[in-house]
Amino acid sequence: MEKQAAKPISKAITDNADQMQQILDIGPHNFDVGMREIRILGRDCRIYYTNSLVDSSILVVMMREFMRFPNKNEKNVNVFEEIKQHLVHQQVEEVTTLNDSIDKMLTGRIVIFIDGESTGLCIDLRHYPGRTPQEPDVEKVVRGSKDGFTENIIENSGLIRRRIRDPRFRCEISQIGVRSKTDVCICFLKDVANPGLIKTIRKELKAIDVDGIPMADNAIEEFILKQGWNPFPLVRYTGRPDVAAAHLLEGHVVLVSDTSPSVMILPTTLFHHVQHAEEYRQVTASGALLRWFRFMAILASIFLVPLWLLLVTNHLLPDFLNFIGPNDKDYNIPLILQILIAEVGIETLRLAAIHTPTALSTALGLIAAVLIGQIAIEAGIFVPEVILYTSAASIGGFATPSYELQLANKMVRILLILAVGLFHVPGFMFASTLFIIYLAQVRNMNTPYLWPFIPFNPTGLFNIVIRRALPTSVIRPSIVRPVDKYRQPAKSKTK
Amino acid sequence: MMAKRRRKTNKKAKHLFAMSIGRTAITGLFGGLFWGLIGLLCYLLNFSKVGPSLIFAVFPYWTGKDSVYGQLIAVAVMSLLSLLIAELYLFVFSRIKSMWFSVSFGLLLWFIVFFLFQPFLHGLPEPARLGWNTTSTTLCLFALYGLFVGYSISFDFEEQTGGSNYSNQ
């Protein structure tokens, strides 16, 4: 819509000033944009800026430079070139339309119009309010780098660039949102990432038609992945630059968006969500062991409770497992209801803990542990086993590295519990089968979600089950369909 | 289908095809092993009355076949059988992309075992007498096995022939 109305910069500075005033309402109605009139070399100039986003100290240095111009032979000099020459900054662009100038000005650049010139000058003096990099809360590691992405896209791509100094590393920037004009950056290795993938992402980003994306990467995800009601996370977010860089080297594409401290890794499969940076920061053997524990915990968070309920209520326990189960059979509430109540209870507790201040959370924990755990059993609402298994399942959930996956797994667990309660063994089997088939048919960016399990890929699965040491992982994962298959440059030359 | 493939013979294609036979063999072995073990688990947890040792039903006089060791040997034999099934799938159906066809393939295998072979398998009751638990468990396992083998093979074939892109549509 803006395109048709692109107004060129007029040679008469008063015209430009009127236009700017009309569009921006500079003054009390729009306090954070401003204008400074200044006379350089006998010409009227106007400097437009957004005062909340500009680094004033540099601007002051620039203005001082302008004021030092000797005002002598102004008739003879080329004023435009002279001014451009004296801009003490490395990032200077020329602009020719008013709309372009306004767009740039509102990102925090300053624009200078000179009387008698139909070209403006635009200098990058952006200085955004923000925090310094700190370790992301959900991806802490014991050992390893403690920096994390911030809300600033420039710092974020800088953090990645610091890890990949390859000239073939690309950061492609574009703006999304007609009103918000949020910067989004596609990062990839030019000679590794699949060109088809990059093309698709470019196309999808271009097709986004929306006024603004204040929720940044999450909004982009909703646009390009078409999630629908599928609760499983189709994309991996990370707040760690080392994880992002590792995936770039594997041939993935990373999407950085301004105002978000996490970046998106594409394409993603389910097994990306069960890995954690910690495993790669430990010795290979310990890393593999950690991973096995994690897998067990995740499987337990889905299957433990439904399986227990199924075995106990249908008297299917084999002889060697006969000790399991509620020993006194005279409980008052049916087991399935007990489990569902416990699930609701645990979830409420977790929700309460999120926004309880630290000072009060000790009290919250105490109430939870003593009152609910102990007394609910004594009052005859729960049998102890229900508490044991639901808690074990929730702890398994907390061990899931991806919060999104944790929630999705919880949903599946509750569905399985209901299926078991209603239809017993057939219910459990059919529900689990449909669950697996459902996940297998999910494809995002044409990547099967359960790869490398279904469809089976021996190398891929081996890399997930056993974490490989870097020197022995010679090829990049085949699912990203990399242009350059080999991780060790000497090998790719000989092939 | 084979004739068509032979006509296009050149060294590279032949080599690629030999490689995909190898990969299919691994897929078949692993599929048999994995789903066999899950089947064994279902048998041990009494979901199903028939375990992997059903494969030995043609030897009615071997009494040890239902012990855990007999079952484990049965899983091993099943993996080998699964290798053959996978190769069969590669030669006949690998061009069919649909995942649902793979699931149906598994269901077809179930039908063959529990209906067509049932009279020859000692100790396997008629389908109507299997009971809901056994029927549902075996049906699901066969469907998942079919999905695993079939989808893996056809996806591999699709990737080899380069018909892949990243479009969401």
Second form
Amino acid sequence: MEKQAAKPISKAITDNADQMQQILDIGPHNFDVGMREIRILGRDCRIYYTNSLVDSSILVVMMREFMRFPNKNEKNVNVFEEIKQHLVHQQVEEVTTLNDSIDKMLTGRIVIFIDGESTGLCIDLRHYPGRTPQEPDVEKVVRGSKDGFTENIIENSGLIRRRIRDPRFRCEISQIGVRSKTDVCICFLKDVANPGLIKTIRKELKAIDVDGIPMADNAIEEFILKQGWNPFPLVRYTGRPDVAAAHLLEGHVVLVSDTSPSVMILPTTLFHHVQHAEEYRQVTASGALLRWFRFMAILASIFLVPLWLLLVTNHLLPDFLNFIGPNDKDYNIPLILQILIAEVGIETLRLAAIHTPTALSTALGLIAAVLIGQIAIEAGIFVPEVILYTSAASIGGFATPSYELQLANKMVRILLILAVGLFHVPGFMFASTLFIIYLAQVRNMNTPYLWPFIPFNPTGLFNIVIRRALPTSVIRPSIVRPVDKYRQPAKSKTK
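Starting from the form predicted in complex with its partner chain shown above, please give the structure in the form predicted alone.
Next comes a single chain, given without company.
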């Protein structure tokens, strides 16, 4: 997309005023953009600001400071430096082009033009509308911090820096989108994160040429990773600052997008999406047990229904397991069709729950459980076992920490069900093998998606299966290729 040529600030303040009026159309057609004329030390000055994005209380204090200047001409006085020195704010910078001035003004800063000066002054008075930090709904923990990311990039960066007070922690900000100019921040530890990874992310962000990214982080993900039709998530989203800080200390890079209440963690593997903060808020044994339960639930969400359908339709059940099959052999609808109808119904109810007001969500649950489910069984549409196993698989999906991974697993489950219904045992074996091969060939920023399972890494696999205590975790994960691989002094060095 073609960008406009930079227009330098004119020494004639009237020329600047005409250009600003032409570009911004200040007045009834653009009510939230304001301008104030003032005379300082005998010079005409104009202050431009965005009403909805500035802190009005600080702006009033600054205007009061300007009023204290005499309005008569003062000889042998550098007006520009005098005004700059009397700006009661810690963030003041100079601007030399109108384009830069407008971009900064529309992000919540104020811009001052001085007659006779070709340089303007920009003061950061940003005060974005938003909510206070609170715990994310999908990442709640029994113990631990209850703060979470908001839609404010400044607050989000502060929540991370509060947990990593290291001078080597970097927050590089840039703007994406010719029209939206959305702030995007790259966060990393300079002496830990791999320089090649940081260089790649910078290059990909710089290459984004689009009018705007109103969907923020998801749009950035599509531009950077070029995921295509792959349903499995290649980045991990988190709304918890402690999770983001933990990954930064491992050597990952975190992308923070303005207007988004979650941040992106790069790069990630499949096993990053099955971890949860609750496992690290409990003692080691309890955390490991919670992780095993979660693994079993995720596996059940994928394989439970297809495997049950395979066993009962091909009469592969031994006599002592006959109780898990349908007791009623004369069902009216084929089992595979019952399962597919149940899958569509459960997904539809989930979507309805999202769009249902909180006060009515309980009533929706009662309708789904009592009226629809029970009456459907009595009417002969479903056998009870279909409702049981599809519900168990859905519960396993809800136990998946990553919402994106849950949706991908649901797609795999439906494909396995279709393979079993059409081709029986060979279909199940072929589809399962193809599923594993597909995941094995997926690479995320040159990172194998199934690491440490494929390629096999015993240390990494042990850390995933067993939740290792922090004092025994000396080396950072090798998958991110950290510059400093030790997160704490090695035991051999301390002896």
